[in-house]
Amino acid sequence: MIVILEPDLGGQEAAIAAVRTVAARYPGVEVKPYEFRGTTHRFAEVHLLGPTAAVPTDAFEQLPGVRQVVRVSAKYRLIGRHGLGNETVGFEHNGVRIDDRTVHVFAGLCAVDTPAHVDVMMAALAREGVVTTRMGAYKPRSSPYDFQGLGKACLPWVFDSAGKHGIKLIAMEATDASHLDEIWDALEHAGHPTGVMVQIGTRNAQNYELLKQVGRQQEFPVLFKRGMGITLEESLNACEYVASEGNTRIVFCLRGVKSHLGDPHRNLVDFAHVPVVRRQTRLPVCIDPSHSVGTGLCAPDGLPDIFHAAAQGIVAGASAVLVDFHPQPARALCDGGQALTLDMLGPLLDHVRRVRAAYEGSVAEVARQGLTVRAQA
């Protein structure tokens, strides 16, 4: 059961205390308050856990400051939307706001290799006015003989280059809890020239102990990638592990799923699930067309398949795009075949803007006509 307080409520603590008092009448019911910041409002919820089936909702509905009381059947109670309105809970980190009002492109190296390549990539982003990137320092690989990433050794010069070029937020995978400390220590030593969003990769989507550790820390927001071979619901339940430990600054990323039906692409592109995730959760949604498509080949119209796949997610309302670039893809130590060259950065950004404009136009037209949106059953 969730007790939802009025948005931007003054006297919030008093309202939460009143909910606790009422909940104390019912044995075994645990009270956990949470605060969220949406695109336009701050709001709080009080989650009642335990044997709540026999707890009447009207006992809480009449309390001052309570807007609504809902019974929740989905296991992902924290990230779930539960039919509570259309506002997506976003967050701001190091001056970058991620919500459903815009699209951020995290273009960069799938795997960091040399200082020169990192600096060239950062400089290209700066010229285009992009302040977000992806940089893979820790790389889980299918084979133990493949390049595993440079690890903490590359962090000082990655962060230095980001600060030099004004890059504000780096999406960077952590494959072990110790990596969180290594990233934080390197940022501290460098003087925090940039920010990091910790990525949970698809191979760790059900590494529950890692998810708990990532959820307990508050230094970094989290980019959670859908598991490659599990259902969407299983991935959402796994993502809930992060939120349940206290960190609700999460972006949910779709990156394609394993299927023999995906050929000749690397994975079966699942970007039709963008509106599904937005409907079922309150999280911003990211797409990763590079790891979905897995090739830099172009369609007969001249656009790379990655451009087309990105458009599918953006026109469905995605808030972020994670895409591989490399100054010299043939020399990349990981996934060079899917990396776009730097001369494609400007065209990709223009493509993203055009598709986002089409999406916003459709949303505005629906609102203008006053069409009723059917809520999830």
Ligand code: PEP
The other form holds:
Amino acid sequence: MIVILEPDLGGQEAAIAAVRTVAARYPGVEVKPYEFRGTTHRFAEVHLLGPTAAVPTDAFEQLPGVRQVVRVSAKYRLIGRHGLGNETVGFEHNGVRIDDRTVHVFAGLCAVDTPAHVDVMMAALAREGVVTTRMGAYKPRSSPYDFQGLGKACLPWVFDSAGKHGIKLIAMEATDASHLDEIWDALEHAGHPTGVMVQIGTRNAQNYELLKQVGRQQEFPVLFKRGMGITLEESLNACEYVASEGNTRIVFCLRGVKSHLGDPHRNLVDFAHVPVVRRQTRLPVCIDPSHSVGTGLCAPDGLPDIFHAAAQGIVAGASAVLVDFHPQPARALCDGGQALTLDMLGPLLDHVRRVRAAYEGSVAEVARQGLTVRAQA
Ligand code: PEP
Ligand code: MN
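Next, give the form predicted in complex with the ligand, keeping in mind that what was shown is the form predicted on its own.
All chains and molecules follow, beginning with the one already shown.
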């Protein structure tokens, strides 16, 4: 059971204490308060755990400051949308706000290789006014003989370059809990010139110990990539693992699913799930068209398949896009075939803006006509 308090409630502590007092009447019921920050509001919820089946909701509904009481199954207790209706939700990290009001493009190297490539990438982003990037230092590879990433050795110069070019947030995968400490130590040593959002890759989507570790820390928000061979529900449950340990600053990333039906693309594009994740959860949604289609090839209209796939996710309301770039794709040590060249950065950003405008236009039109919104089940 979740007792949802009024947003921005003054006297929140007193309201939580009142919930505790009522809950104490029911043996075995545990009380856990949580706070979430939306774009314009602060939300507090008190979760009642344990034998709540016989606990009446009206005992809490009458308390001052209580907006709503919802009975939830254990599923998506923390990441679920529950009583939030159409509220915009998300979080801010190092000055970058990720929610459903804008789209951030995390364009960058799949795998960090040389200081020159990193610097030229960051400089290109800065010229376009982009403050978000992706930089892989720890690479999970299908073959143990493939390049595994430069690891902590590259962090000092990656972070220096980010600081030099005003990059505020880097999406960077961690494949082991020790990487969180390495990233934190390198940021500390460099004087925090930038911020990091820790990426959990598709191969670790059900590595529950790693999920718990990233959930236990508050330094980094988490970019969780959908498991490529599991159901959406299983992936969302994995995010619930992160949240249940305390870290609710999670972005859910769709990156395609493994199926020969996606051939000749690397994966089958699953961006039709953007609205599903937005309806079922409060998580901002990211899309990764690069790892979905896995090729830099263009359609006869001149647009790369990556642009086309990105459009599918953006027009469905995605909040972020992860795209592989490389100054010299032929020399990339990982996923060069799907990397876009830097001359495509400006066109990609224009494309994203145009598609986002189309999406916003449709949303505004539906609202203007007052079309009935179906249940938010
Ligand atoms: C990546 O983004 O670098 C990556 C390895 O993606 P995924 O985990 O989705 O395969
Ligand atoms: Mn890759």
